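Here you get one chain, nothing else, as structure tokens; it is the form predicted alone.
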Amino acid sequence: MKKIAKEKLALLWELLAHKATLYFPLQEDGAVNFAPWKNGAQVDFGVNSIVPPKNVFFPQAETYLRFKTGAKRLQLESVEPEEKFILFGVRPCDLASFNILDKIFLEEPTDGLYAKRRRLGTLVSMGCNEPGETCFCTSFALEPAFAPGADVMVWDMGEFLLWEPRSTKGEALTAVINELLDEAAPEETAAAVRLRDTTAAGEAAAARQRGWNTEGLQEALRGKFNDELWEKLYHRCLGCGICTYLCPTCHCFDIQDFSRDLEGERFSCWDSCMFAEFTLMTSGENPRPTQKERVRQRFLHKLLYFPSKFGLYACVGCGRCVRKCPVHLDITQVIKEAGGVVSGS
């Protein structure tokens, strides 16, 4: 295992960034989320971001077609990405969520452009120290302060970050960095071992405190799909999608057309099932007429299909619709209420 002292973090961003683009967690204006490193920009380690970093591998609007009409021929030219990247700082309930995506955007029909990203991006995960105050990433079998898929893991230290490459992305990683790292003393790796469990610990424990965990809710939910839960919910929920956009596991997409004169182009942009129109059919039919159907939709997916389907809880933990949700409709709550066993009962 190597370490980088702090004082060296500025040469590292620079170095990276002369590899490749290099996206960390940055502070403007207040809020944190993950965008491209330039020099003098605040990177914060302190806090999850408000956005997840999904939109790197999985962008909010993109566009992925140009046509051209004229002289009765139709041009048509693919858009595809090139750069290599280099995503840093990833908490490791957002790094598992990639592995969500990947069931989605992965399996046949392969999504393309996805699957390009994944091969282009190298992800360096960083440690959690201490849960957040609404993270139960641990119910889901996650570790606070350990990402299994990571590239290359860092730990922060205090005055140094712990490095441990992790893939053969991760190696290559390191070779390109090596000059700014230093061997870590044996006691220095034993103290990355010691966060993992005192992270884990301390969630756990939280999660105990919280009264619930995800025994029995698969069984539980098969019989809920009619029940008077969803009544009770859902006329809490706005149909603000802010849940959704905000869910580093939602896939959801559109697909529109825009065009000017004989010129256009063709995009996919992020949508949500809590939008009255997302199962709109242009026969005027919606099988999901009302909010209720569709509050019933998001949490029946999350905990029940798609864990039937892939083996995983489409949920990370990672509390950001906890947080941001205006009228408090909560996952945890939900689990609770519809069937998660009680910690011990």
Second form
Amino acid sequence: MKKIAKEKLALLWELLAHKATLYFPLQEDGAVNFAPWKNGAQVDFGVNSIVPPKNVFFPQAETYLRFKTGAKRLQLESVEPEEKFILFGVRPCDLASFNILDKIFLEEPTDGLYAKRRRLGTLVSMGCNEPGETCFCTSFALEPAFAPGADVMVWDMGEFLLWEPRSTKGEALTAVINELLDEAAPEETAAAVRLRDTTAAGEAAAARQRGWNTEGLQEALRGKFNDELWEKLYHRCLGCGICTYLCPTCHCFDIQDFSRDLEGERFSCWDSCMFAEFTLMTSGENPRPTQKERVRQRFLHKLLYFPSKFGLYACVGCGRCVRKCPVHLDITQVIKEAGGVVSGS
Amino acid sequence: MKQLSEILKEVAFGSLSSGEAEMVIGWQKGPFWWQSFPAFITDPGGTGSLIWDPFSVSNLSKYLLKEVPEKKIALFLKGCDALGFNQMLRDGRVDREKVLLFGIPCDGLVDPARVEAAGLSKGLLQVKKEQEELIFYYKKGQRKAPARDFYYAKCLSCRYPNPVIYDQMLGEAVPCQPVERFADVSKLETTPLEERFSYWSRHFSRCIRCFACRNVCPACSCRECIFDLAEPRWLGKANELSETQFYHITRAYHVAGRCVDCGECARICPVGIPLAELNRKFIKDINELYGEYDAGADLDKEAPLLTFKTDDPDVSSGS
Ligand code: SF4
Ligand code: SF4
Ligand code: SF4
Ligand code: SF4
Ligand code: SF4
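Counterpart to the form predicted alone, namely the form predicted in complex with its partner chain:
Below: every chain and molecule of the assembly, starting with the one above.
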């Protein structure tokens, strides 16, 4: 394992930014979000970003086709990402969310743009030293201080960052910055292992205290489509886009054209099952006519439909929706009420 | 003297069991100290779960647009909520006869972000307010701090902490000590145009277009909103700065003269866009152009943007 002293980080950012676009959690007006690093930008690893880093692979709006008419034939030009990038400081929960997005975008029919970005990107994950109040990744069998899918894993050890390449891409990135790295002493490496263990144990205890787990949850939900639970829950929902747009696993999108005169572009853009128009048909018919059906859809998609189809829950426990829903429609409480088995002790 | 939270349960119980109301909208508590949320109760037996605490910030009156209009609904209004209610009344969107209003004098509510920023949130179990102080409860021990240090920005500049409309008031009027609300606007007005433009561009480029600011707004009460229309599509669905600017400019213009400055839009914006500054710019301009007007409070004054007068300052004097 390698390490890098904190005073060398500014050099590291510059070196990396020179190689590829470097996405970082940056602070602006008090809000932390992933954005391309520029000299003078305020890097903030203290809290997880408000908007999840999914937008790097799956942008909120993305043009993939330009068109022009007027000449004899319709001219089409496809647009593709070419830029290599490094996504630095992704938390383990968000890294796990990419597995979920992969199920949607990498299985047939593959989303070529997403696939290409997955190839172009190198993922540097930062372990969490201290999970936040609303984090519940452990309830979805994830580890706060370790991300299996990362190309490089880093840990903040106070004076320095520990740096562990974990894939060929990660090795390649490490080679580029080798001059800034030192070999970590055995006791320093051991400290990272301890950090992993203590956060995992601490969070496992917290998970027990939460009083629910996902065992048997799908079974319990299967019979609840017409349950009065949804009736009880939906009244307070404002039907905004916060919980789905801020969710790292939500992946619904729309296809739209933007055109003027004889030319234009076709783009995909995020959409949300919490919006009334999401299921509105051209005929005027809406199969999810009230917020009740929409709230039910959000929870059942994450906790029943997605896992039934792909074998994993479409929630990684990042807690963004818990923290940011203006009316505290809390997924953990929904799981609890819907019959997430209450674990012992 | 009885605690307000107890009185609130009692009147909720009373109005449901007497049949005066078929539904009560109040607040309930979630497992986290900061989770107080709107609750919809139809069974008198359920009123015991209602609470009033330093986090009961959601405006309950906006729900009147969604809940079954035939029902008679009882709800609780703080000062800011009462202004919003009045505006909905003036816009013809609620039926005064169908609601029973319990007013709550409110001298300010607590912004969880300020508790966090002060480093007090770790292991925090509960926050209570006693007179001018907040008491923070932890597993071991408690801490105290002046309540006002933790209030929402909107509460620090609140001018109507005592509801201006109600059927029954549930407590003693509280004193009003607002900070100057136009300070930020005045500062912005004096910055050079390019700087102002980049200020708003920076903020708007963070907008995720969740529409929470619109959905929570008591002045946004249209049955069909132009931002949702697919045909014609006024607002493009791409999150592009120009589209987002169009959204924000249109929203601000459409609530101009009707925005009650309750501050809810700015409070719930997940990415911290200072929408109140935009709204207050309009309020300040209206005040300066047509004379002081407080939407939601000045019910007997003519609404300046809905009234034409030949001596309006913007009536052209030529031909
Ligand atoms: S659950 Fe909360 S965040 Fe989601 S749409 Fe409803 S109000 Fe918005
Ligand atoms: S559902 Fe909520 S907690 Fe789960 S991944 Fe999405 S935002 Fe995070
Ligand atoms: S259906 Fe709703 S919950 Fe499921 S991915 Fe789409 S937006 Fe998210
Ligand atoms: S704005 Fe005024 S009435 Fe509203 S919550 Fe704050 S202090 Fe209370
Ligand atoms: S609440 Fe904030 S992020 Fe959402 S649409 Fe309004 S300004 Fe944009």
